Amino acid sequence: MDYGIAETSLGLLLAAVSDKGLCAVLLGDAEAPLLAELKRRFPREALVPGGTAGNQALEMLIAMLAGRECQEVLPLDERGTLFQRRVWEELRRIARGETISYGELAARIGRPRAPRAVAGACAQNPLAIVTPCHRVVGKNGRLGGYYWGVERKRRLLEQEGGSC
């Protein structure tokens, strides 16, 4: 599994690519915890720093953070339940600069009584930024939680021109 790490406006960004596609996008403040998280998620994978696929993924993610359209889109290697993958797919339909509530997201996938399950799927999202769970807020408009920290969520929304 190739991975690359780059400094961004959000701190460090780690992108990992398996033979099937982009499988992890992690955010953090230091390299060691990011690598530990990657190893925890993929304990059986040999991790190769600085490979072509990892660097290509980083370039794509940095372009996304800057609001640019990506010329090439990497395939995704999302590992999750059918429900989680439905949530993640719907998250990618939320336009840059927009936010919705967990309840609205649940309704969009045909599960209007499952906002807590939707929130759980958001918390398990393996592809930060690519699958923009940061665009989901509480029904009162509050930012709520974010695996990578509420301040990063606020900065992502500000960069995208959304309200926070």
Second form
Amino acid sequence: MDYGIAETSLGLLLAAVSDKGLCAVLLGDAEAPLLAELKRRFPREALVPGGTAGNQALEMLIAMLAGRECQEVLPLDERGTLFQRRVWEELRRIARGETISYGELAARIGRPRAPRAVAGACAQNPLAIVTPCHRVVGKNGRLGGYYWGVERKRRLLEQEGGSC
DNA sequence: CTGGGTGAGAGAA
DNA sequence: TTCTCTCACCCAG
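Based on the form predicted alone presented above, generate the structure block for the form predicted in complex with the DNA.
Full complex below, order starting with the chain above.
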């Protein structure tokens, strides 16, 4: 698979693409930790920097951050359990600027008593931004957590609410 | 504020 | 395989 890295308003953004589709979108402050995480998630893959597909995905993600809603166009190579994919699929149906609670999301996938499990699935989401796990917040106004830092979550929501 | 009920995943043995 | 621990939750006291 090949990948590309670019600087964005949220810090460094890494996109990795396999022969099946987009398989990782990571955020971070420095290049080395990003690469380490990519390698940790795909230990057996050969990682090729600066590939065409990776850079193409990067461009799309940056356009998305700028306000364009062009997801679903490129194939996704999601690796996860059935339950996780169910959660991620539901996440992608949340509109830009909209937020729901973990309990609500759990109810939507038919598991109303499993908000904690849903949170766990969100934490494992390999495709930041494409799968908008940042649009899930706690029920009583609590922001909840975010794998790449609550600060990034807050800024993502701010920027989505304002510029569409 | 605290405590307990949750479902699913990761890791040990 | 099972057992145990860990949660980005949520509601009742």
